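A lone chain, given as structure tokens: the form predicted on its own.
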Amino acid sequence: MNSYVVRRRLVYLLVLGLLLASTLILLSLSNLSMPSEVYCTGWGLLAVMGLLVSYHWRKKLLFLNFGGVRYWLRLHILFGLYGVALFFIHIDFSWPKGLFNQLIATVFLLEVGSGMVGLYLSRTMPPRMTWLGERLLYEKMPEYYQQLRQQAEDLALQAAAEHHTDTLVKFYNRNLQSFLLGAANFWPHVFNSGQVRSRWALKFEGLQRYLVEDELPVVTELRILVFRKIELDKQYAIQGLLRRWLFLHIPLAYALFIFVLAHVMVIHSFSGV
């Protein structure tokens, strides 16, 4: 970690630590009753979240000038520290009572729970993206992988017609064929485990010895082959995971923003405050 990044995290924590200081100053201040104490922090609550959710905006209205998307990001993590801070002074570092209430307080700790995941998963993964090479478009995914299929389709096939053996065709039936079609061991590639290459390389090396020798360079290629396509499932999982929290992240957003708001209607249509 380098110094920029030290001092950065440091002006965040400071920023948090005096944002927290002046909730609490304001509050102690101000000689509120309790409930009035929970509504000021309610009020406080859902204008934060209302901030958060307005990242999701910024990132989708990229035309309007209202800052770069990486400063709103950094606005996001600090606001929603704080509004997990502000959250347990609201709820009184207890469990709420009510259904309602719980349901708000299981989806706003889901909603902390998914952020922190995303955090972790924006820090970590991209880097493992630079060391596969080239950053390949993932819509396009599925043609690299007809390409890889094909290939080493032509390669089997092309042996058995000049060698006059089926050998490498029932390899390619019996292993490729199903392999290459799509993406596959999603979860090994996302805790970057190196099984997969591992398991590729002895079913090759078994493979050597029921050939030929003038079949051994058509067994390279499949290798290549076959580890490029490993490579490409690497980079098929880390970007499908790096898109697949926010299908959980900002559903669960906006539902705790309409929970929270139809929270604090309720509580001042009833409570005459």
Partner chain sequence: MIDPAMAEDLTISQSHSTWQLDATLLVFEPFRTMVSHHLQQRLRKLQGRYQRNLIKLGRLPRVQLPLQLQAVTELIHSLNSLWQDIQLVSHWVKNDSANEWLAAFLGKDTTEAAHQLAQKELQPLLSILLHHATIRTMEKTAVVVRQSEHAGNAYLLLAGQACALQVKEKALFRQRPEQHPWYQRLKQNLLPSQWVERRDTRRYDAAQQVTVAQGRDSYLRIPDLTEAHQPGTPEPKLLETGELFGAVAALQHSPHYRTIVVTSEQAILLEIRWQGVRQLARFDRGFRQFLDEQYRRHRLPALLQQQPILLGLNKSQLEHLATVAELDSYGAMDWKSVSDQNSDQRKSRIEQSEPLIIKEGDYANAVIFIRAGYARKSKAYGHSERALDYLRQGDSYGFQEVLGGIQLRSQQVSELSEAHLPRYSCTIRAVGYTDIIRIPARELEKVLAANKASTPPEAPQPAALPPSQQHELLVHEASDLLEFFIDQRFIYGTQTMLINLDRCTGCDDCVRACASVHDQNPRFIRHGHQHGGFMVANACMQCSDPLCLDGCPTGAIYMNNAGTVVINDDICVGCSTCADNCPFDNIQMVKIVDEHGKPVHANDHQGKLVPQLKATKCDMCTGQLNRPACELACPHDALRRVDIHQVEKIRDWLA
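For the form predicted in complex with its partner chain instead of the form predicted on its own, what are the coordinates?
The next block holds one chain only.
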């Protein structure tokens, strides 16, 4: 991590600390009663949530001269963390009572959690992908799978025709065909497990004893294809994960926003504040 990034993170922490400190000082100085304090933090929280949702719209309305999205993401993270603190102040550090409030709290925490996971993934996964070789386009991966499968099938059939044995074809049918059909082993690759590679290495070693010597070069080529497929699976898994977490984060954000609006209406109608 270079010094610029360290400095930037320290500045964020400082700003976050200042925001929290000023919130707490304001609340203590205003000497509000408990319901009024909850009322204030609630509106503050709603404003912060509005700001967080605006990040999504900033990405859509790029023609507006409001600065680069990268600055908005930094604000999004900063205010996300501030929102978490504000949320706990709002609920007075105790689990809310009432089913609806519990639902809102659960959705809020899920939203925060998914955001944290997303942040972690977007910071840790790209460097991992860099060392997997050429960065492939996610949309083109089915095409690469198809090419690999075709190559493997041709190899197996060619070996069978040349050496008049069906061992490799059987091996292909039993093991490789389904494996090469498409992406596989999503979670092992997400967690960077080396199991898949070791398992296939063992399978190929086991196969060799049933083959004549002339067939061994074909096995080597098949092994290369399988290892390439594993690399492809890794890219597919990581790129897929980096896209999928948003399918949780964004719908939850809108759900939460709707729940919170309903919550505000209910409070205003029945609390008497």
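In this text, the rigid core denotes the largest set of C-alpha atoms whose superposition between the two forms falls within 1.5 Å. This one's a predicted model, so the numbers in the text were calculated from it and none came from an experiment. Numbering follows the first chain given and starts at 1.
After superposition on the rigid core, the Cα of I224 moves by less than 2 Å between these two forms.
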